[in-house]
Amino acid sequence: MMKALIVRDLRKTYGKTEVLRGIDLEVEEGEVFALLGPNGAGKTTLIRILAEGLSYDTGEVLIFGMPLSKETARLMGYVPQESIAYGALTVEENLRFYADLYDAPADGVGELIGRFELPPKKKARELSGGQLKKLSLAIALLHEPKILILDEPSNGLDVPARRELWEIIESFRRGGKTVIIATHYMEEAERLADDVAVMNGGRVVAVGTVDDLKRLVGEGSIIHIEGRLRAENLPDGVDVIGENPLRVRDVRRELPGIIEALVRAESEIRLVRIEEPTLEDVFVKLTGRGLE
């Protein structure tokens, strides 16, 4: 499968501050790729280079094997943090304005209004946060881009609107579209991304699937079992931590054997709780601080 995006040793400096310090990334066609990191990590600067043509100092950016240019910009759709819709225009007027600006087919306006269930005659300034985000998505899709770039897409949305947005993004993946998301929400990256790049201080400090990154914290899950327990004859590879918690490498495979061994030893089990590493744990281990 072709690489939708390749970034090699990308560097960007503002004054004396090096904002991007040698970024290397590869994004597969058809995947959802998350840039995860706190504010100030360099995510938005990287996104602006890709989507807005922001200049950079050194490095290389390839879109489907072609150098970043005005031509390759047509392959990308961009949804920035702030809405680009004009408040005084209706939903339909905004879409027709941007269709003309992008030289996109105007007959796609009605299809996008229906797809995102937008009120065509309502002014943009009258829309809810979730509707406004969907309008921005519709605008970004007018010229049928192959890559969709979203900068902090859930910012400012309430929980129902956020969940609806996530379902829309997942539908993009099912449709074969490449989606790049910059986010500081751990749950967003964990829910949506096929691969995650953890960014901090202008660098990519780790890349991989969510499961790959969680393994950086330490192998396995921790099982908390409450009750009067006797831990004799537990399966091989199970480590007892303290009095009750058990660390295992494969909780689905090993938990039944652990329960069986405890029951045979005449333990009294009241509650079983499984604790798995999170992306927050990964970030703290890699950077020494949280995502916020």
Given for the second form:
Amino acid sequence: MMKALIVRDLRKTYGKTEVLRGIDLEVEEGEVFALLGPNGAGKTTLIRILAEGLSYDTGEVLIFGMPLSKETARLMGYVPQESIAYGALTVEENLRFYADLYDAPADGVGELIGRFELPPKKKARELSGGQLKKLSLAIALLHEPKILILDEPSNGLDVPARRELWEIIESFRRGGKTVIIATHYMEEAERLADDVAVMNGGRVVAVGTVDDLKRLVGEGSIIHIEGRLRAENLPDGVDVIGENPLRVRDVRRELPGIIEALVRAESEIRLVRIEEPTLEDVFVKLTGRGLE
Amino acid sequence: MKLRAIKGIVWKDVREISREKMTVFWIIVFPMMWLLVMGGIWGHTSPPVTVKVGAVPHDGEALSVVHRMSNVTLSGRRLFSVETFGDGARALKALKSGRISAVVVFPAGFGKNLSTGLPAEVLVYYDRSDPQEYQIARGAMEGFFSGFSNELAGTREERLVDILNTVLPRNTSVKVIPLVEGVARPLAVKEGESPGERVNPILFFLAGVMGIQFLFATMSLIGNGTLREIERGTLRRIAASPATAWDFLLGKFISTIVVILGSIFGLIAFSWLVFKATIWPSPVGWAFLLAASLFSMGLGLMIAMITRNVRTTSAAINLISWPMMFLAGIVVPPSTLPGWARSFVNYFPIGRALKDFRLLEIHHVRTSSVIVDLILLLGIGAGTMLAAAAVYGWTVRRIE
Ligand SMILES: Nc1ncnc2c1ncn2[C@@H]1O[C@H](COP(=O)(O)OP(=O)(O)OP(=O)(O)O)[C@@H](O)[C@H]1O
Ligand SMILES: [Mg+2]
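Having seen the form predicted alone, could you now give me the structure of the form predicted together with the partner chain?
Time for the whole complex; same chain goes first.
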């Protein structure tokens, strides 16, 4: 299958800080690919290089085998982190403007307004956060791109608005198109992504399907303990993947030994639970810190 | 170059600008107010002057001259307001007190000399305390007496010719009669139609406000417009589209010109409605306006790209524009400026453009006398724009 995106050894510095330290990625056509990482991981920087033509130091970026150009710009639909609608213009006028920029068919404007249930005559500055995000998304879809690139699209959206957004992304994918989405919401990545690249400190620290990544944490379940814990003198060889709450990979029936150690250290245990690993666990294990 | 993208940017800009109350005020309303104020204060053709004259006639002939004097009219109003005095001392006292600005004394024997065809004399005194009033009074008096004197010469010449015709033999070889004519009127000064005069002063101000539009409005429209796109992140979004930097710049230039043209058409119509006088520029006049706007848009864009900040840009544009409004003779006639400032009019492109524009559209000089300036100005405008485009490209590549 054709690769929608190939990134090889991509490096970018701002002044003296190295923000991307050699990124390698491959995105298949037709998949949803998530870039998962904490603040400052370099997700936005990577996306801006792809979608905005931001300069980079070294490396290679190919969109459907082509280096970045105005031609590849036409293949991508881009929803930046912040709103790019003109506040003084109406929804319809904003869409028409971007349709002109992309030389997109004019009937797409009405069609997208209908599909996203946007108020055509309302000024963009009068829209709610969710409507504004949908407007950005409609702008990105006007010219029928083959790759949709979204930078933290669900930031600041309430649950129903987020669900609606996910449905739009899924229906786009069902049309055989590719989606690249930067996020720090685990739920978003778990629900949408076929493949996930975990980014941290300007590097891709792991890539794979959600299941692949969970396997990184190890087979079996996770012991989850909450309370006022003093996790000292835990049995030798236990695999701690989170400290508070305490999360330990249950390799060989570790629970009795752990509880004993906690009680001996005068911990107050409020809750004990056995769970399947989550992407968060993967993340904490790989980066040594939580996401939010 | 993508025409549809450029068209899109123009439409978007024009819509946006037209919905901003402050911008509409500064671009459309303020120039009209300016014209109204300037036109209201200085825009009238100067009111007809009346010269107050004290006359001291000693006989009937003199009285009839005084009578004629008080009947002289200029644009439908009496030029002289004449008061007769019994003796010269009282008239001179009135002159000294400033109640009148001139005194005419007709000496004894004036009437007799006049009616017998001998040289006559009048004595005129002026109040010289106000140089301007002195000039006016003197001009009016001399005008009246030289007209009167010419008339006298005419009647006396006729009488002389009649006499000569009866006295001279039929075929005298010397051409006496034309010679008599020449003696009576050695030099006739006729006033021809001259362009540059009888210009409604409102047109001067109208052209000045157009100049302000091209100096101020274009600069800040394009400078701040571009900066706002950078600040809101929309410029990056446009850069992400297939539209190029040139499409963007062309779109901005065209939209700025469209908005300014809107303002100019508004002014032209406003001036017509309010002052019953307006300028409808010729194609060459429009070309001057375009060339000036190229220059000032380039300047505005460069300032914006160098400062990278809306406030600093507005401040810089004001700092340049305000002194230039005066130094470049945009709102005051260049003739009122000191010599060093006049060089601004000649060498600051917008001042020069406006000067030529006024010559062309108000004083109707021939196109050929300004065409070299136009070509130079177009060159300077295009050069400024290219330089601005380069600075723009350089800046935008560094937006991170
Ligand atoms: N314009 C810039 N100039 C200088 N440094 C920058 C610039 N933009 C980003 N950085 C730095 O680059 C690093 C990566 O930032 P980036 O925005 O790519 O992270 P991110 O993964 O998108 O984070 P977030 O989840 O907060 O959006 C950060 O350390 C940030 O401070
Ligand atoms: Mg980001």
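In this text, the rigid core denotes the largest set of C-alpha atoms whose superposition between the two forms falls within 1.5 Å. Numbering follows the first chain given and starts at 1. Just so we're clear, the structure is a prediction, and the values are computed from it rather than from any experiment.
Residue displacement note: residue 21 has its CA displaced by under 2 Å between these two forms (rigid core superposed).
Superposition on the rigid core between these two forms places the CA atom of residue 11 less than 2 Å from its counterpart. On core superposition, residue 274 has its C-alpha offset by 6.0 angstrom between these two forms.
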